[in-house]
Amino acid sequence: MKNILILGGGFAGVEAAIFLKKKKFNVTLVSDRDYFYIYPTSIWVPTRDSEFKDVCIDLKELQAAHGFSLKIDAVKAISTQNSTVTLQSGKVLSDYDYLIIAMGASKMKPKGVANTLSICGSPEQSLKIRDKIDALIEKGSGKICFGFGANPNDSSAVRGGPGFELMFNLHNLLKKKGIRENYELTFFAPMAEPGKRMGPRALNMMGKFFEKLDIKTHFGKKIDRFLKSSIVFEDETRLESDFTMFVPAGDGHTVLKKSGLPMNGAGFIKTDDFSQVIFYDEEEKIDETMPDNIYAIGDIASLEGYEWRAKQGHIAEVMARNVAHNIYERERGTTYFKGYHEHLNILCVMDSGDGAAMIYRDEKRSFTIPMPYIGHWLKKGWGIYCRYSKLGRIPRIPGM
């Protein structure tokens, strides 16, 4: 049976490993950390509604459940010319028939970004955010700013939802403690209408939330730099901040720069609808001298389609399942391939700590459903489902 090498232990990589093993391939997964991190539920770590371990799944447990091989190591370089992958340890991997790149994206680095922390950054940052919040609660008052950035070269690389969720959860925590009036919460973003791509109803709901919860907004001005106690915008206006939680926009992965892989203007790998990396020559014809056994899925791939498209975990998993299917069909000699484009949508259960709202958008419709109280517990339940379904202890819901 063919050997498949997967780079990346996130939603895309783990899903690909699980489904390729179902197809009886020999699968090796390379991850730079020894656990799978459930980013959508990490919003509760800073407010102590969840422990760090609650949003982690040991990759060795996933390995034991599904039977793939596992290497805990970082990817140092990818060479399409030599068909090799070099790991940080110095080991060179070349014994593969198919390569699946699923390492996620790097982050844009605006000036002074080290003065911020991100709920979408390295998992350890959730603990640092928790410590910052604890210190401000102990202090008894403060100004806290939440925001996200934009990538001018790729609108799909923006991830603002977790920032909204963490802010709403902090509001709820401070309210429970009876000290909400002592804190000034502000949300900022460079675009005039952050959240617009979720649809008009969701955008309207966000505006009502900000007003109802007494959250200030600062929209429509580009961020120039971050200081320890303020955010400076392009017109030199400032937001004072005792703590800034900022989600930078995604950027092309640094490992790809000398890889020889085709990339878009933002540094994401170009693929076709089937997530296969396609190389073109100077005449824009398929270059048949280049490898045809490479796939890219998840945040590292260029996401093509609608202006409102967004890189989300469930889209990464659709790509992963499709690639498992497509490689299987390819080995059978058929062209019955599945593409991701028809599955493009935005799906988010935006949690507030005491409720949630379900937000959905595709090419034909968009809607927002408020779910007071029960929505929070539905998202909690999804976190449990995510853990135990991936470990194979409960059945998978079709399409999830």
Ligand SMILES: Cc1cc2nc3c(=O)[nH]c(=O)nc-3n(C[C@H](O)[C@H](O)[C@H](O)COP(=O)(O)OP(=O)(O)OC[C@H]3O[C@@H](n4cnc5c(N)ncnc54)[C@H](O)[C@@H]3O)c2cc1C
The other form holds:
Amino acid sequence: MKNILILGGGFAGVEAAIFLKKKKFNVTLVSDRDYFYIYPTSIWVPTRDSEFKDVCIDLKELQAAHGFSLKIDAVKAISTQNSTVTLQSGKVLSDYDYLIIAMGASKMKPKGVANTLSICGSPEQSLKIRDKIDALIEKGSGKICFGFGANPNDSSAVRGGPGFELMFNLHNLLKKKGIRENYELTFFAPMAEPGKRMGPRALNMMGKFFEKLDIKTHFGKKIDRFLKSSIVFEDETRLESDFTMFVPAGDGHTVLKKSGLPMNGAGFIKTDDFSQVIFYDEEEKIDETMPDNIYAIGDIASLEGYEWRAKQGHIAEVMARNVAHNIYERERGTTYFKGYHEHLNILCVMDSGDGAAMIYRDEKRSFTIPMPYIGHWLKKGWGIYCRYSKLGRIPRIPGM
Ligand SMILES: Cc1cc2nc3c(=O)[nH]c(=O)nc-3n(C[C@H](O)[C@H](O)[C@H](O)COP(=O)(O)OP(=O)(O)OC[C@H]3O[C@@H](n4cnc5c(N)ncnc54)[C@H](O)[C@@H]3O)c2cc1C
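Take the protein just shown as the form predicted alone and give its structure as the form predicted together with the named molecule.
Every chain and every other molecule in the complex is listed next, the one we just looked at coming first.
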């Protein structure tokens, strides 16, 4: 059976490993972390609604459940010219028939970003945000700013939802403690209408939420730099902030820089609809001299299509299942491949701590369904489903 090397143990990499094992391939997964991190439910770590361990799944447990080989090591370099992958430990991997790259995105680095923390950064940052919130609660008052940034080269790499969710959860925590009026909460973003790509209804709902919860907004001004206790905008106006939670836009993964892989202007790997990396020559024809056994899935891949498209976990998983299927079909000598494009949509259950709103958008429809109370528990339930279905202890809901 053919050997498949997967780089990255997140939504895309783990899903690919699970589905390739079902097709009986020899699968090796390399990850720099020894756990799979359930990002969507990590929003509750800072407000102590979840423990850090609740949003991690041990990769060894996933390995035992599905039978893939596991290497905990960081990928240092990928060479398309030599068909090798070099790990931090010095090991060089070359014994693969197919390579699947699924290492997620790096983050843009605006000036002074070290003065902020991100719920979408390294998992440990959720604990640091928790400490900051604890300290501000202990202090009894403060100004807290939440925001996200843009990537001018790739709008699909912008992530605002988790920032909104964390801020609504913090509002609820402060309210429960009876101290909400002692804190000034502000949401900031460089775009005039952040959240617009979720559709007009969602945008309208966010506006109403901000008003109802007394959250100030600061939109439409480019961020120049972050200081310890303020955010400075391009016109040198400032927002005072005792703590800034800022989600930088995604950027191409740093490991890719010298890989020789084809990338878009923002550094995300170019693929076709079937997630296969396609090399083109100077005349824009497929370069037959380059490898045809590489796939890129999840946030690391350049997402093509609609202007509102967004890098999301469920799209990463669609790509992963497609790639398992497509490699299987290639090995059978057919071209019955599956593409991700027809599955592009925005789907999220935006949690507020005491409820949620289900937001959906595709090319034809966009709707928002408010789900007071039940929505919060629906999202909690999804977190449990995610853990136990990946571990093979409960059946999968088709397509999830
Ligand atoms: C807070 C938050 C909430 C979100 N909520 C939702 C949601 O509600 N719905 C939704 O659909 N999407 C959501 N998303 C988006 C979703 O989590 C991402 O789209 C998804 O994680 C992408 O999967 P991935 O496997 O491509 O990347 P990741 O999940 O980031 O996984 C990448 C993996 O590669 C590993 N890796 C990175 N570099 C190296 C290296 N050099 N060597 C070895 N391994 C490496 C990492 O450790 C990680 O395990 C959310 C994201 C965040 C941050």
